[in-house]
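There is one chain below, alone, in structure tokens, taken in the form predicted alone.
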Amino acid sequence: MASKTLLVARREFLENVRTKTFWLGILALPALLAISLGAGVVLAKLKETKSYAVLDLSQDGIGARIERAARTPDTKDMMQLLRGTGLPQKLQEIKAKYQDVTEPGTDGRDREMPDEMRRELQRAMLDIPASDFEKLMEHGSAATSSDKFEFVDLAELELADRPIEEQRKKLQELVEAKKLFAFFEIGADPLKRLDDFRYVSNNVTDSALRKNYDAAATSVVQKMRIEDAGIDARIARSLQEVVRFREQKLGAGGAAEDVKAGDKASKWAPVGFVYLLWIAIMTAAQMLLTNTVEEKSNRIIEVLLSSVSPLQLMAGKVWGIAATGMTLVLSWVACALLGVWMAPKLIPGLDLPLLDIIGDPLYLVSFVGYFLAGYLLYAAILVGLGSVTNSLKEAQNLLQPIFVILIVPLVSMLFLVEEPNGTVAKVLSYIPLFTPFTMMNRAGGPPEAYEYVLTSALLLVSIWLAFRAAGKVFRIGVLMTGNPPKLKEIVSWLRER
């Protein structure tokens, strides 16, 4: 019996990898994925540069200060960042070596970073606590396009000396004549007022611009108000000052250390690891289908079966699509190792340990064993449904109500990962139809190791129940023709010993 199931195995999983569409077919995920997360960082590249006036109408002239602010976002973070407390031990180093530098100059301004403290800063990065990170990325996150704004000045416009209706009118019809992509209009008295600041544009879609000028505005005139009202810069800094909780994990030794971007990351991981496992278990429980219905419907399971009996064809069947499937899931693993050790030489400045968090042996082997578990369990239902059925229309029918199922650990996968071992993970935990996914994501946890034997122990009674029933409805099913049974007909099949 054990030879001829293999026989049939053999055949299943041959069929499949010796044609050039089924390694087409894999290496259409891991281009896809490429795109799409290239995609990105090519088109902000291709962005077309965004030229923007400023119609400034304040007594003391502040837009020049607008503007150089809004060009250095990048150096006032760093600097704002290395004038808090609690720094790691490199950024205090840095901080001791350049105190004149992090100090603001006499007129209350920043300074100017030299070259060698950037760079000794962008080393210094990856060891910037999560917290920390997150704050820099968030009031920083324009730097990155800042170079894609282009100031032009109302002189070059011809502008400059002409009455300020006559300025604001021109500048619409640039705008609207799209020769400008935007104009900012500076109110009159920022000490006192802000309700006539306006920024005019007809596109309302890409704020990046705005916003960029908004900080900056606001930098400048919270220094304005500062100096009016006569408080010390110090201070007012001391006053400015954000509130932000030191994000620390407890280490291997019980003490208290940092978070760093890259913990975050790697808990984060588990989500592209079940977003694929769910790809894979799909792929491969769906091609098992398809080949049974197309046999069925063709009369070649007729010829099988002269040959071999119901349940070698379909154990052969479930087995060869298994290490059709496998053959998948390796193909993926290998093209993201791929992946992760191109990405930093690809994308400059990347200092996350990628290829750490997705080489790691814990999501690597529960992604495979949970792929092998998954792949079985809806085999046995599939392969069951196929076996019913005549053609892919009626089995695409039937195939509703799984795809039903398999939405939760679709929606669930964020939750679970801010929640790993919350009370609905571990209720989903033991669901088999969603064990494979759920444990998966709660890999970045992780679980405690009780569950992971009592979860598995319970989804592999789930599958060898499934295989029993999948066998007696795969027994007679599977030479039926005509109307397909209906389900009192396949229940009175299960109840049979």
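Computed from a predicted model, the values in this text were never measured in an experiment. So that the term is clear: the rigid core is the largest set of C-alpha atoms that superpose within 1.5 Å between two forms. Residue numbers count along the first chain shown, from 1. Compared with the form predicted in complex with the partner chain:
- Once both forms are overlaid on the rigid core, the distance between the two CA positions of K95 between the two forms is 2 angstroms or more.
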The other form holds:
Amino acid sequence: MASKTLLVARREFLENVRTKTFWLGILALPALLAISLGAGVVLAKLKETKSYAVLDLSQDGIGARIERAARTPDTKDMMQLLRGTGLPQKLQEIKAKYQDVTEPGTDGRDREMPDEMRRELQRAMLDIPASDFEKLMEHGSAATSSDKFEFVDLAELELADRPIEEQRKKLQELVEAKKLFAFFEIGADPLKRLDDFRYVSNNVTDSALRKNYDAAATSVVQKMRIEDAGIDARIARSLQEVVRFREQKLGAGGAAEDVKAGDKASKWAPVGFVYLLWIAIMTAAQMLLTNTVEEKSNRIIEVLLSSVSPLQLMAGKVWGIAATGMTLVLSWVACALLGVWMAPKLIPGLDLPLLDIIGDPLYLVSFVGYFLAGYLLYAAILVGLGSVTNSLKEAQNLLQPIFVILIVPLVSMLFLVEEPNGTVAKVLSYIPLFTPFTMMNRAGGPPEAYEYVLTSALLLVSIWLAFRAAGKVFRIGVLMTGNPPKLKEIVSWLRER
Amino acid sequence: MCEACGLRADTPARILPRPLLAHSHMEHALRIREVTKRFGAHVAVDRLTLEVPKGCIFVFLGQNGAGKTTTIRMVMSIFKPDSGAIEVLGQPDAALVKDRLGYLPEEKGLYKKMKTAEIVAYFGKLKGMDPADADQKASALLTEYGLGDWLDKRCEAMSKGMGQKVQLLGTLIHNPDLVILDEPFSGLDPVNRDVMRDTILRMKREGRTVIFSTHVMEQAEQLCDRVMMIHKARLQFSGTLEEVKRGRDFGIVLHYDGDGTILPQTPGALRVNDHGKQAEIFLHPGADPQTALRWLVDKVRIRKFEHRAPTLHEIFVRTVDEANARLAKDGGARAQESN
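Please supply the coordinates for the form predicted in complex with the partner chain, as a counterpart to the form predicted alone shown previously.
Up next: the whole complex, starting with the chain shown before.
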């Protein structure tokens, strides 16, 4: 008996896997992801250079100082930060450790960094406390974005010796004519008042330039005021110091330990998995639906039912498509691993140890396991639906409520990452339709072992119940033609023994 | 235990030596007793009792919606009867002998993306054939039926007639003992009709039982050993052609040239089926065919005149009329009672 189920499953699997469109579909997603990532990098590089001018109303020409500050980010602050993280010493140590192998050879050329050293360097980066890492990233992005802005001297615009009013009028015209992205007005007396600092631009959404200048002007004005007040530089620095709480968590032994930058990255990793899970489950379940409806509408179902029982047929279809979906999922996992392995070799600047995060067994096992469980639950529902409809159009109408339900895991995806063990996360975990997505989503937490046990048990029971119901509906629905049955009729089928 | 060959009566036919297949262990391939099937308030089959002897060609007649397909689906255990019993190849449940049955449904479908040889083999494997045997047999059968060039082509590339051939081969690949064909001739061109007819006759020669339903009376009349007719869920008659025709009014078969509109005025005529160049004229009981002939000679040019038993076509049409009249009368009587 089981061998007939296997025959049906094998046919379903081969029919899908043998087509070119299936493999194109499998490769399309990673390819699109790679293209969009690549496009993002290229676009960032291509981003138009924005030119701006500065109208300096101040007596002592602080505009030039601010401009200088904006050009050169505060490396002192950054260095101080770095020293606090202990990263430079660590980098030194690693460098020393691998000195023998990295020293220039006799030919004077640099030798390539060994993989082991590269990994150690990456790990050292991820060991930085998360709060410091965020600050460093801010500095980094400010430094890169400042390349995108081009300062235009008033002399270049032949405005240097004109009266202020004329300069302002001319600059406004240039902004209006889109010759300039923006211009800044430095206030007349920064030591006393700051309300006449102005930024004039017709682009109200892109605020990167203004923020960059805000920070530069703040540091210059603060320095001027400190000097003016005759405050000792050391006292001033201590006054200006910003409080930043050191982010810690409780480790395995109950001792507090710093939250590492790597911890944060690994927390976000589930979002990618949830998204893939969603796509994979939907793809496979819809494949099953389409397939059932087609088989029913071209009447081949009757020939099949003269050889196999309805339950064998249903089980064969469900497992055949499960195998197809598994091929899809495993291909994606392989693509992801390959991508993470290849990316640093293709793009020299990109050296993230993502492999460690994506390769985390908890994520991979959860991904594959929850794909199977989630697929089976939705498969039971969709194969039942498919069996009572006569055309894809009818089936799609019935699918709409399912899609409404499925929006929940997508909407809650980002929210759940921030609170993986919050009440909402816990409640959603116990609703079987959401269990696979929510538990995958929470994997960064991770949830307690008992939660895995309870939610899995609930999910498995639901799958079993759903298949019992689907079997009853399928048995009758699959041979029906004409109008789809009313809900009342379906309920009466479910009551049948 | 069978006295003739010493084998148990329930020995699976597929392990019997081929010549023994024709040898009858059981009298009937199919027995239907008092079977009723309802769909909600609609009675699809009403207390049907029927026996199909082994090794014969048995034809199911009936209008669309009469209950033929429902009966066939119950025999194939696709539907379960609400009451009554069905015995297929000596077993109380067709599910037990599914692998020895072949079924070609009325609405035929194929997997468009599958190759012809694959799909025929697939149907064989679903019937429990050894995979290698099924692959080999599928290629052999397709080649035998003139589709040798199409083994590796997808079903979607075939014409309708070729598709029907492929379906037929999928039904027969596992050498079934009982074959049920629902409307096998519908949509076939004359050449393929002959192929279908020859296939049915060959299966009979090989000792298999063939049941088919049809609307084409001529086909049924030429092929069948036995026939039954079902109308509005009820069995109207069943038996050999001879038994079915026995006791029915003879009619005149007339081949003629001229104006056919006057034929109903033939002395003693009860009903006339006029086909333009040929007509069947049925006379009142006791009316003399000679008188009719004499009258007809003056009216039209007669090429052939024959006095003979009614055709299956005539029996079919008359049965429908009589059954409807009876139902109307019953309905009227019930309506009067309720008043």
